[in-house]
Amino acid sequence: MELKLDPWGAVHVDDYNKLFSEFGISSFEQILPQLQNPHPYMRRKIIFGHRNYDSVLAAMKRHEPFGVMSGFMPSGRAHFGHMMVMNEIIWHQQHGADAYAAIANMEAHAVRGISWEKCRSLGINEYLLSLIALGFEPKENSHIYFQSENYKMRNLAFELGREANFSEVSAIYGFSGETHISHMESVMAQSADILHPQLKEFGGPKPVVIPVGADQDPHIKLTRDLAYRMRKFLVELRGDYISIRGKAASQEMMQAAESALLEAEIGKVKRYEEHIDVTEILDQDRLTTGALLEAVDRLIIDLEIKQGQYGFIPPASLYHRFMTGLTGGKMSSSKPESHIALTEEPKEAGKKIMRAITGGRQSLSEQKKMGGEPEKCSIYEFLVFHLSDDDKELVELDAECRSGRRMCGTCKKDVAERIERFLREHQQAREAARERLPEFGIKI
């Protein structure tokens, strides 16, 4: 069957391999040994893709302007597979980053029908107050905002639907002729949401990255075209030669570029017609590295916003897995029963793992014969994403499980136990966020 990735639909993927060749997803693992410290979900293989990761962590390495940024759409209880993303993008604002949170309101009342005034309830006493509960800080250069409040992204909007149509976004996500304009409108929003960390407001052109589960690819797929549409320049490498090629510039810009090229001393300048190439490069090292190629990027980038231009850099992404529900498949808003939400009840959230299914055979005897299969438990999986820190034990689980030697109660007892006292811990936080909400912009 084929896979199809819908960002507002209900979608399992069982074979995360098929992103790698399907969708042009890179594997994580092979930049996982370049991060020094890096976060649980890297380590244990919760985050498994990315796209351009590299130009993030080497920003990061560098100690040089970097950001994150992803957004919540309004339409049920933030729950533990939303922590994920709050966790993620948490752990880059905390290594540096410029940090960028959207509820997506707009997107909200567009597709789900949602009230503006639902959509601002549940945004801060679903998704906002958990967020900054969980560690996100008011620094000079992070922002909480609502999509319909923030301006300079929706005009950035606009711009961006000059640069895609409708036969385009259609084929994407699959709009038919019954689909408003308004949904349409949502899908700008949210490439703008993405884009508008690059603004100079914001610091200038960056990397940037958006921590999403894979069914939000076709977002970050769009954006990252919409990206290169606005540039005016394409900078590549080809064979022993760089060539910055006029997409849409105009003459002025081409002489520009020629000028900055000559003053940079990086080898010979010739300018054509719609493009100028630069030979006989007099640093051979730093062009194959990559590094040369890189700062004449840059350099192309600052006149473009010297000329009124954007200077997008594409954004990168990150991909983790989706949460096992606690009744089989996707954990979703809209099924209760196969999520526990951030502002359940503890007790009641001990009952739903009682009730919860797991990786365990049929009966009692069955499972000290063959062992249970942790990697098909959503108990299991609560220790692994979110209720252990120790590494050594979840191996020690494992083992124990696959072997036969612990049951399935035993398992459910001691993470409803955990999870009651996180959820004890977290409301708690959550409540001293409600009074913090002001500093990050927030009026209650």
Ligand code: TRP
Contents of the next structure:
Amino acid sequence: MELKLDPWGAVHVDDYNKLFSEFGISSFEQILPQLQNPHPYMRRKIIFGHRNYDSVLAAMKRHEPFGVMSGFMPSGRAHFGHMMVMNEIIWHQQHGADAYAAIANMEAHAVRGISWEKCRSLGINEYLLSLIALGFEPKENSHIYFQSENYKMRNLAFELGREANFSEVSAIYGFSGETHISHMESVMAQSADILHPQLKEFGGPKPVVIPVGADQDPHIKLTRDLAYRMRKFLVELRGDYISIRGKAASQEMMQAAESALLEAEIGKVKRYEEHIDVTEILDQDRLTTGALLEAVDRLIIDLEIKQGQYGFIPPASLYHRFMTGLTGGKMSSSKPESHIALTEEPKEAGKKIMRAITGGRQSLSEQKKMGGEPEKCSIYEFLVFHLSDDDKELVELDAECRSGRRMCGTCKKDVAERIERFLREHQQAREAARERLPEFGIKI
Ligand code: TRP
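To test you: the structure above is the form predicted on its own. What is the structure of the form predicted together with this ligand?
To see the whole picture, the full complex is given below, headed by that same chain.
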């Protein structure tokens, strides 16, 4: 039996389709078949889009270094929406990634005015304990950090600031003459969060994926641009030849690039004032698959590194859908009734579920006649996103609901029980995680 799971109605999908056509995000579905063991979020189309995730998949397959990185702004309680990002970080770490998690205390302090002490306690108690409880492990080249304490990242933020000017960031973030400078700095900090796993201290350039909600895409796009601007060469395929263009590269670097290309013996190398062309390429097969272009880019990146440059690879990203709030509309940290926090008292969480908006009809008889609408149900969504590992169970529930055989009361009771059980276990794991904070370099 082929399982087709699309927990959303056409309305939502349309909205997300816009992201593809207007913003240049790629559809995740197209690369899904390349994953042997996709995360349920991937299988269930909760992760719906990406940028450049191909680069991460390729590294994963070849057992080459790659990374995962995301950040959390410590401005309120961590809820199930944040847990998705945590699970995505952990899944990649378990699949071999160097994993990085930032507590964005500079951003929370600059943008929301939250005190450093409050950032610290929210960062630890809301986010880090859950992240560790869910399975983040200490590993070489895996780090949990507070932005303000990571000077490698902060120094990089300063460098990146040279490549981003005021009119550009204003256009992206709506900054005006009133916007204070720390706010702008926090934007560079986020770009540096994303790129710093590629510093040589952390193993050098590698594909790094940033799992985020679609609202964070402007940061991703800016950071991908900055990564490119920090490069000294642009390596491009131009029909049947490869062009290596120096972007203000010194003559010394051009010379080094020429020698490296000659040594690699891939074709005829011709050097001009500001670019080098490789024509008459010997291995046409590799050229058509793009593998050769990638190899040449890698060669040039290594050369940039040797010359003390960064050689960043544009970061990849994954986008997941947002959960609907329990009261309808968006799930939001600032509206307690709309979400369930990971530290919520389990009984209280159960009560929130019992009060939540479902896809049920006005009356019992109407529902029996017309059936419910699981695609509009915040309770069903909880099952799809978090509380059922079983795709078959979901397909059956969906069918029973639509046919009018299953009523909301039954579902609510079931989901309330599952959520209470989940929270009890998670909160126990959090207490165990508290003991382990020093393993992650977090002082308590
Ligand atoms: N700006 C993000 C938020 O508002 C938090 C964040 C900081 C982040 N640094 C990051 C997200 C790096 C992804 C990658 O939640």
